[in-house]
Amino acid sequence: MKKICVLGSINIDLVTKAIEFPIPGETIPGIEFNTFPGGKGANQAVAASKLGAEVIFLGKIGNDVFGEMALSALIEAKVDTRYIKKEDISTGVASITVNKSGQNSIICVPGANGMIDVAYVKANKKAIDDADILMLQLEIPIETVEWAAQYAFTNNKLVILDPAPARKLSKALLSNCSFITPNETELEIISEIKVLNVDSLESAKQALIQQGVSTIVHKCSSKGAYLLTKDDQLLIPGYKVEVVDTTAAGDSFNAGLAVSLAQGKGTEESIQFANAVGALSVTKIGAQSAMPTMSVVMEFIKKNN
């Protein structure tokens, strides 16, 4: 199997499970409290992990027990972590809280994550030149994730962009992507473009192709995700499950198309694969716990199939 770089956020999520969200101004009791490692970088990586591939990892945490806690829990996972450096201040944290259906709000307080400029990606690029997949998202510095996106697709490296949080985003970057994996809001925000339909989806698509984007991967949750490309419109299915909690999801979804790939699947099959993983992510509450092992997955798209 190919081996996975990394360079992404590490957060220390706090859960807090409740019946509803509170509007602006209330207080209202909740269910459960849990702390759990996170960070979309830090997912990704231990998502990795766990279906089998050699990852590692390029990132920051601050000089806390939260930074402890994290880097603990990379290492637990087999992530290797020589290149993550501590630096004098609050790792990040994610506060989020999650209703009875499942679905999650999120603050995100970057902390560490900030700090992971160009500089130290240009002093650990022997990270991503011994790897042939890099993992992209967008809880650092834009201006970090455009360099290593160029310099990686420059040396012939897949590079996989997860692009969240959802922000507008270059010509330069989009056109330096072997794939982008937008959801429906990421994929709007990133076109411009309401998807409404397949029609909508098909412009929303072009407008992508047109800055240089090959392969878009549009994750739908349950319903599956499109493969889009040039000249296809292509939606795999998903598998329906019973949603505990969706934090985890569209990290996992990344990591099992990345492993698939690695693996030397076709995109199609690594498409299938990653829905899988991200079903099965959903069903269990917290993010890098709730992540599957890859017999797990197998054993799931046996049964499901």
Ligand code: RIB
Second form
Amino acid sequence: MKKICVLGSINIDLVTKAIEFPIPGETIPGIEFNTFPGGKGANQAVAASKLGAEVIFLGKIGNDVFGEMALSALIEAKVDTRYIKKEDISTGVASITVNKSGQNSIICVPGANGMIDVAYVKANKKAIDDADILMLQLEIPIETVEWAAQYAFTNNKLVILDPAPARKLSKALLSNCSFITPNETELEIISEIKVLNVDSLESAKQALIQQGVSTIVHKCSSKGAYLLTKDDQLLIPGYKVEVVDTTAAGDSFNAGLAVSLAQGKGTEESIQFANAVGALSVTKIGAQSAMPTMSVVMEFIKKNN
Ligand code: RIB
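Can you now output the form predicted together with alpha-D-ribofuranose? The one shown was the form predicted alone.
Complete assembly follows, chain above in first position.
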């Protein structure tokens, strides 16, 4: 299997379960509170490693107990953490509320993630050199993502960008990605087109293709995911499961996609596999704690196809 490098955020997630989200000015009772390792980068790394890939991580923790907790989780998941640097600042923290339907709302304080600068990645670019696939998300400074994508893409690596949290992206970054994997909100923000039907989806796709993206994998939760290329608009159906917590569904989807591509599988098959990984991850509470192993995913696909 090909090797994966993940460059991205490490957080500790402070997760409160409540019946509904509070409205501004309101205090409501919560049902349950948990502290989980999270962060989009770390989640993707743990998920890919749990699926059996060799994963090396580029990122930073802070000088606090949360940093140690997050690092332990990565080590426990057998992610190669040798390049992770500790900064004299707090570790990234995500304050998450999950409602009774499993939807979430998240406030992220970047802490050490905000210090992942281009100089750090340049100094540790061997991690990218040694990998075949680079996974990126947007919880670290954008100029770092841009530099890493360009470096990896020009060195013939497969670059998978999860454009989350959503923001407008430069043409340069888009043209240095082999795959981008937006959900609906992200697709609308990146393309600046409201996606309401297959026609507007086609317009959003064309807008991104004109900016140099070659393959868009548009995540649509339980509906599945669209494979959008210059000539194609293909829905690969998802799986219906009982939702407990949607946190990190996108991260597990991306990990599934990367691992399947790392195994040499085709894009459509890889999206189907990613749909299954994403579906399984929402059946449990938490981010990394909810990521399935390869045998669990294979069993699930066998039962549900
Ligand atoms: O994608 C889910 C992640 O987003 C959470 O683990 C949280 O840390 C936020 O970064």
